[in-house]
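This document starts with one chain, in the form predicted alone, laid out as structure tokens.
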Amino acid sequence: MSVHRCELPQDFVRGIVLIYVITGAASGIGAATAARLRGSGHDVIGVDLAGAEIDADLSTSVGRAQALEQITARTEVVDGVVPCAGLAGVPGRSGGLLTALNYFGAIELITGLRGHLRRSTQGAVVASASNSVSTSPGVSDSLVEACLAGDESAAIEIGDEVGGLGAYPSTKTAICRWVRRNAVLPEWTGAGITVNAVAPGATETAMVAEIREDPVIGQFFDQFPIPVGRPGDPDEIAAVIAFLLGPDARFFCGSIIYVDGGTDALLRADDWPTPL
């Protein structure tokens, strides 16, 4: 008689239940990541406007403070933070609102939970970037620098001047630079916390559906080249995020992982790596 062996995740086999915080957890990549982690036997504290464990508007300082307060009320230890909450860059959308949510809503949650992550034996942050940082025009250096300086009021003002189309790749560029600058510092890697980011390309989410429906840019969206021949699935991005959160990714530090079906490689084949 043959016996079927069920292969369980190693953390689950060892009886370790980890606690993850995911923003934007009610839909898209955030929801797929939450489902994957829960399927591995872990606990997830989801944060979103609605439909998650914690309802909060991360585009405001009050909403971020409320989210952090409620997370702390649930646990003093967090093993991983995945800030996925964000808005698409479409014409007519406030670039200031997009800046407040996409950048400050992510970074303030990450930094606000650093003490929780330090109490973990394998704290990890996986930020949400985008391949638009290298494949889309319109990145505003002034917006990037205002974000990195932590000057939210100035960044919001610049974001409104830039508009939604330019604010999106600019805020994602700022996230990449924040990750690169901070991951190597004593308060992060020196405290045993890995900090990395994924940079997805076109992925079938509500955000992409909104872009496709936009009367100005929707007609051009599916003309953007994807060498593998299709957009990504949220669970494909979630799989990479889960790996970066796990024990086999402890040597990753400040990495930006492109998961975009080859778009960046196609458009910038010789741009990376570049020498010092």
Second form
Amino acid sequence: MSVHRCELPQDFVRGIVLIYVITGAASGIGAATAARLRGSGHDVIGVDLAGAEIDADLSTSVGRAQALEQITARTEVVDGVVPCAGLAGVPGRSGGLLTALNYFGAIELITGLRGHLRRSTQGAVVASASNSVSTSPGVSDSLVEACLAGDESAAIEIGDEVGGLGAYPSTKTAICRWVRRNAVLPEWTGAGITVNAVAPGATETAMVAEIREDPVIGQFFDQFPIPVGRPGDPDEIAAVIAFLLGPDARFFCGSIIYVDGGTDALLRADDWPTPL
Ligand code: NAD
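Could you switch over to the form predicted together with ligand NAD, since the one displayed so far is the form predicted alone?
Below: every chain and molecule of the assembly, starting with the one above.
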């Protein structure tokens, strides 16, 4: 009788169980990433408003502190952090609330878990950017700067002035800059922690369903060009996140990986790379 090589993922075969923290784990890209990692035999501590291991409102500093406290009560080591919790940039949404969650809810979790990531031999952060950073108008430089300065109350104020539509690509631009500025520092790469981001294009999740139903921008959503001819599936984004978390991605440092069916390439063919 011949013994066939098992199809199980390598980490599972080697018996290595890693611990990942995923925010927004109850839906969409976060849920797909959690399912993929669990399917590879790893542990996932999900954080979301409800329906994950830890319930917390990451748009508030109290909720972030509670999440960090509960994560710490469960583990001293975290192998990867994937902050997916986010709100869509629809015109009727408070840009301040969106800023508090999409930027500060992500960065405070990442920085709050740096000590846990250092204790791992393969610590990795994969932040959630978006192709809107280069394909949507309305990025507010002052909002980006307030985010990067860590001034949450100023950022919320500017976010409310800008509104949900402009706050979304602004917070994602700030995420990209934070990743590129910090990934290269001794605190991160010097501590053996990789820091990168995925920049998805339109991906079929609850977020996209909400945008499609929006009375102002919903009718335009499916007119946005996607060269591959369809929106992405959450698992297609999760696959890239899982790769960036894994052992084959240790040379990635400060990369923003577009996974968008070609939208950015179509709209900005010659705008990148930009010469030094
Ligand atoms: P989703 O709506 O399916 O999931 C977002 C999750 O965030 C939900 O589970 C929700 O409960 C959670 N959440 C909302 N408010 C929260 C709060 N205050 N505290 C804690 N959790 C909260 O969205 P998704 O499409 O899976 O988005 C995941 C990430 O990917 C987001 O950061 C989003 O901006 C980004 N993204 C999505 C797309 C897309 O087309 N879907 C494109 C680019 C980037």
